[in-house]
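Shown next as structure tokens: one chain only, the form predicted on its own.
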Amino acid sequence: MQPTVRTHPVLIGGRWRPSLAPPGDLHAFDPARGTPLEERYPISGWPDLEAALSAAQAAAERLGQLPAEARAEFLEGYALRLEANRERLVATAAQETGLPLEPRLNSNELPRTVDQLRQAARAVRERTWTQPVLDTARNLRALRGPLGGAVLVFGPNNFPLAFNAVSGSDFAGAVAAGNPVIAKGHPLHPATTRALAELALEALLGSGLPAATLQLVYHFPPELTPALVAHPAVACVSFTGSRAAGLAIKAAADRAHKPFYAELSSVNPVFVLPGALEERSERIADEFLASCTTGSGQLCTNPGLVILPSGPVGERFAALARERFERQAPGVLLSAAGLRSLEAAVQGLIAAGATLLTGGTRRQPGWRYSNTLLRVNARAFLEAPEAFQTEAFGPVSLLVFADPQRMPEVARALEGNLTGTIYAHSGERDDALHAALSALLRPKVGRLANDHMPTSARVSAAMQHGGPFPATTHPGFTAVGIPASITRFTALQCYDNWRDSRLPPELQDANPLGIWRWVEGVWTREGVNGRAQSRSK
């Protein structure tokens, strides 16, 4: 007799239970082996849902009532509770998603996820996120705030901490911002996403803030999302995943208009100009390998596309590039699901027309792929732009190979992505090439580097993980970097006529908070008649 496996339950109303009349159930799978993981976990139906947001609107309301201060004790309890759990953590992301442990998970992922929570503790103490506007002539006021109803989280599978839906940067803004969220968790990390959902319940139960300002299911059927994104308590949509899921959930939201902030798909592309390449190619070609290798190419600002001069000092880079592409084993894929995808990129490649150098096949043991290189010249991927720009999820980048003088081409070429790079001489010699391509690079991506491979979005308030469609569907926003990924996530408030000490501190006279203020058109810590904050600057 087979020994009964138990499901483990959903987070709902501030408490673990059993689903209610769930359709289904998952798993997860060890991905350096192949294998399924006993662990089993519910599909969540319609009950689960309703139950959630019924918890998240009642939530929502006390969370409007309660101080800010509340919000960055949790963030602050839920950042100490991932330090002393870090083995645990890692290890268990480390099973389910194939990535290592070092540095990828414990050095490197764990730390920006705990990062990111503090600074989004600090953004919520210092208020900057708020934007307060005093007009005291007319007296108007204005500030951001909660937008009064849940964010629905959808969290991606490559990377289990710090985008994850319990613990990732939409979680720390929709809650900096005084939202409650309702987090999707990915299929491919069910395990991970519980163990941290289950030291955010401890880190809410001692902040004084409602336990349902989180809620966890792990997977619902599809088609409930239009109902569940049209409800009335959710207020707004983050997701980060593929487009096609990405574009069917946005036409959802749009049915409902309600916000949907989503990451979709990007190539970044990567210019190296001629003097560049006569000037440090091997170095290029180690920074390239690293860059495309990393988390085994299953990065959204991975180097998919790379523009080359045509002649010989591109083909001695591409020469180089597939050399340490060979040596280098594969590393492991998340999922099979995205081997099929990736396997059916790379053949949409090649069908469009780009040559095969190295790689393209299946490895063993497990979920694995080889590094892989594929190569075309300026003139067929002008003619056909739009199929040479489809993302392979995966160690594969494609080698366009362009006369100096039609890279501009190229780049006029480009959809939105999330990146671009431009790699020049250290001197003067690519300058003029250098100003035309970033002229054109600027409006079609969110960050353009200099110099360095794009696969780093560091948490940072200067920080643009974002850009034109279809890398995200708003260029306007970020979804790293703090206080400015938090915005994504208010409404603007405006106060009208108010009496002073009925306004929110943020936009009393006094300036009782002691932050900055855009106050008569001038940023300004003081108060408002000479009237000073009690705060020290």
Second form
2 protein chains.
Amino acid sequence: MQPTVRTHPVLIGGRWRPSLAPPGDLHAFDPARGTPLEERYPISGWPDLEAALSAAQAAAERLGQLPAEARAEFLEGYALRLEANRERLVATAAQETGLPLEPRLNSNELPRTVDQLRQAARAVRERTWTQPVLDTARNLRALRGPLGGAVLVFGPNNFPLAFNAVSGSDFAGAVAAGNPVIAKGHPLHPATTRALAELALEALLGSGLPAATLQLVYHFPPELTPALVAHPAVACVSFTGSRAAGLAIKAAADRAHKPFYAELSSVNPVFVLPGALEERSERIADEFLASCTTGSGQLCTNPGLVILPSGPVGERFAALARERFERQAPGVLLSAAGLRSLEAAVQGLIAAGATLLTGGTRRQPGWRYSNTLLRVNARAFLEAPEAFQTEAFGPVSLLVFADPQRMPEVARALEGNLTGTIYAHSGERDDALHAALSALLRPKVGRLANDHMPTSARVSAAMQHGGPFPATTHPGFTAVGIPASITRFTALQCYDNWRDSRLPPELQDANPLGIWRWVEGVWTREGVNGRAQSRSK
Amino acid sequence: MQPTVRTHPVLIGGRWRPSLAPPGDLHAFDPARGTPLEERYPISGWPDLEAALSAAQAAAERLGQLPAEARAEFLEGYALRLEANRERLVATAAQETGLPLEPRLNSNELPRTVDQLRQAARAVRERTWTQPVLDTARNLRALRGPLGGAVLVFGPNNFPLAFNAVSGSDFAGAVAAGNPVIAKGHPLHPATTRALAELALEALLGSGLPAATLQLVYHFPPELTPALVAHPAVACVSFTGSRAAGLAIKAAADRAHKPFYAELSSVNPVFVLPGALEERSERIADEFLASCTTGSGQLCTNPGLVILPSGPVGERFAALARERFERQAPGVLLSAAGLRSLEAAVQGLIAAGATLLTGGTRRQPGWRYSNTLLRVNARAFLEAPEAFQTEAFGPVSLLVFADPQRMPEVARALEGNLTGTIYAHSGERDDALHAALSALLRPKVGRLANDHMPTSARVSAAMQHGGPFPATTHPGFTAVGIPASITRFTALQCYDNWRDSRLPPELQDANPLGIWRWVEGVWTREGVNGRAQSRSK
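Return the form predicted together with a further copy of the same chain of this protein as a structure block, the form predicted on its own having already been given.
Once more the chain from above appears, this time first in line as the rest of the complex follows.
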């Protein structure tokens, strides 16, 4: 298959150049209308990937030699350019994704992307992600440093800016830590990705970093993944997307013994306790509607599973929720394939024994799906807990009706999730159940929220946007939040018995950068007075 | 195959009990004589493993509910018992391993093991490993907590105490973080492992922790590994040992999507620069001998590759080293299998083109191998760098003679290692070469040492005893050093919008434990004044 039309260039080695012998091409769609967009982008073959690998390897070596401040300047320059081009960027993203301009893209996602880059820049300047440790008695010093190779970033479909492989959290983290990025943009929003990468390249050229700090390809045949991942220039792989796609890439990373970070699927169980419903049913129903339909429910923290008390209080809440779900216009989904997956997931839930409360139908124009609620009782849920934990990526939630005393059993049957949520009475009425559920949920989720819906992953130092499998593949890491998301892309590096003048400034006695360091069991920004004897005699 | 003799019990569910239907048994050897020891230990089958898994799962749930202080008490009680039983422990270990009582076992390894447990206890009390982060404006708080399942620890052959699966670094780290351990003792020192586990159980019973915090089996058929690793009660796997064995377990952990930590092979390149040799050849040769023959060279940080300047200065050093290697009596190796592997590794180096300078022969009695040096020039090394980086686990080192100008090429050809070392002139004479080599070695090694040999992994907060593959399987973690080695066994857990009184004490406003916390970009032991508004409206 040869491309029949002129395609956009790829970004490799610091310049935009035609794709080398691409095995095909792709185009985006307007999901609100379900119509194809005109611009064509190459599907890269091995020649592009090989060129990207070799450019990235050279960039990794140079990045290791340059002062970290150049990375901060780049990240800040990039953030400024995103702001300056805001209107164009969000318009492009809106067209390719069907996500609303307001508030989503213009007032939330773009500012969040900008803020994330600036937080990463600040972390670079303050070196928070380096976690310097000094043991002066033994003259041992350690910090986190770059990996010495590229981070291969696979961007998702649902955040064209804040998780884009050329501008999102993984990108910011990888570059902040001093690694070049080989980005695979998501094929559903290539124009957005290209526009972002153009600004990234401009910012790179003004920063003193290697221009090849970022390589961008739009897509490549999945059969090239194993060779790409195994290439010595790739130090680490990061992925955000579906479980099936992520696990296929993980298998390649595992075989090549490369660190792999994935953010996969999550149903984000929400337990609504009786006292909370007696107190504020309507408000919780409002919050549920907003959370489950934001971004047409295509959020990794979508409340896909809501556990309610059986009986009148729970039934009343279900009625309130249903009324709201029916009143709200159906949103646009990202793709025809996403629509098909969503239909299949809902059919799967019904086949497992759930009942449709409302929704469950395609809508027009373009790719739309009605806001959907299903229900099941706890007994049925507990008989096939895996089937009922299938992620339905869209405005869909399964209500599980359980006697409050059986809620802990439901909690026990849950898989790993990004989030878990408990709504409780504002006084003490739900305390015992809250305590029991918290203890059970704590090791199963990354973020355990109280009294608000889970769709609230903030770029905060205290965020955990990760969790046990199948939410991610390692419960110790987060994809969002600075500096923690940066440390994913670092190696722990010890300097043993070095002369002070040869040490990186982060570890020198005088602490010339004035950064926080862990020195003999104390966090301090002071320098070390006097220097321990060298162990070399 | 049925056991024909009475075997020692296994430790499962808090008591010593006979192995259930063991498919076989094993016994240790006296390596100094090459003779079998009498005591018999079971090779566990699935019934033992299943019982261990179920006991560990129950212990994990209880551990999550108990205050962390109970773990500190256990670790301290265990340390005291190790000290009180020191003579018996080191005598048993010496008999099973052939390692010298003095200074190795009695004055180094036992005290190190005790110190490591005490450091872990202190880390528990001070919560350093929890890394609490407070974002009070958003009422988001995060810390590191237990995994909610067992850590499966595979202990190595070469440190019967300090890395034993029931007393070593992985054990201390896993328990400090609040996880139960399923330990697979190494089959070469079962009596040592049993003696340690007896003391561990005593200490557990006195601490208030679940008695089933530790399960011990001595061995199991490798074909059971996949089912064991994939069992839901196992949260994480850690391994120290050979590359082949480690990668087989890793494949099982990868398929089950479990975090896996391994410390595998390393040749620990040592670059000796011309200025250093001109200045202190004899002293470096002394250090080289000591480092390469300690523990009969069976250390993961053994200097297995020494890069010397070609020409008279390097030749003179080689002669000094050879003289020392020949003068020193050959040490005892841990096992007949180890001796055969070592012979095969030396033969492999010779087959690749290295020349034997001295040694290369079996010695008597028992399992001994002469102190061995081989040599090769840089050109030959660079033609087959992988072959020359085969780990020879014993008192063996390969000298690589290189024109100093070509040393960077050798550095470029190196695989990942635990350590890299540069010996340089005490003044400025080697500065340029030191800088070039440091830059190349930095991303390839965990610990980069200057002016002393690499066999010096200390239990320090600033240690990195890890490194890029094939030294380990993730360059961001360390197997030694507290608190960093503990954090391997933790999940990152966020508390989102919790009421202060429901939070774990580590995250409460008042900081009742007085621990170090990262609060709004500052490390502090102070409490938070006033409490931010809850986001729940």
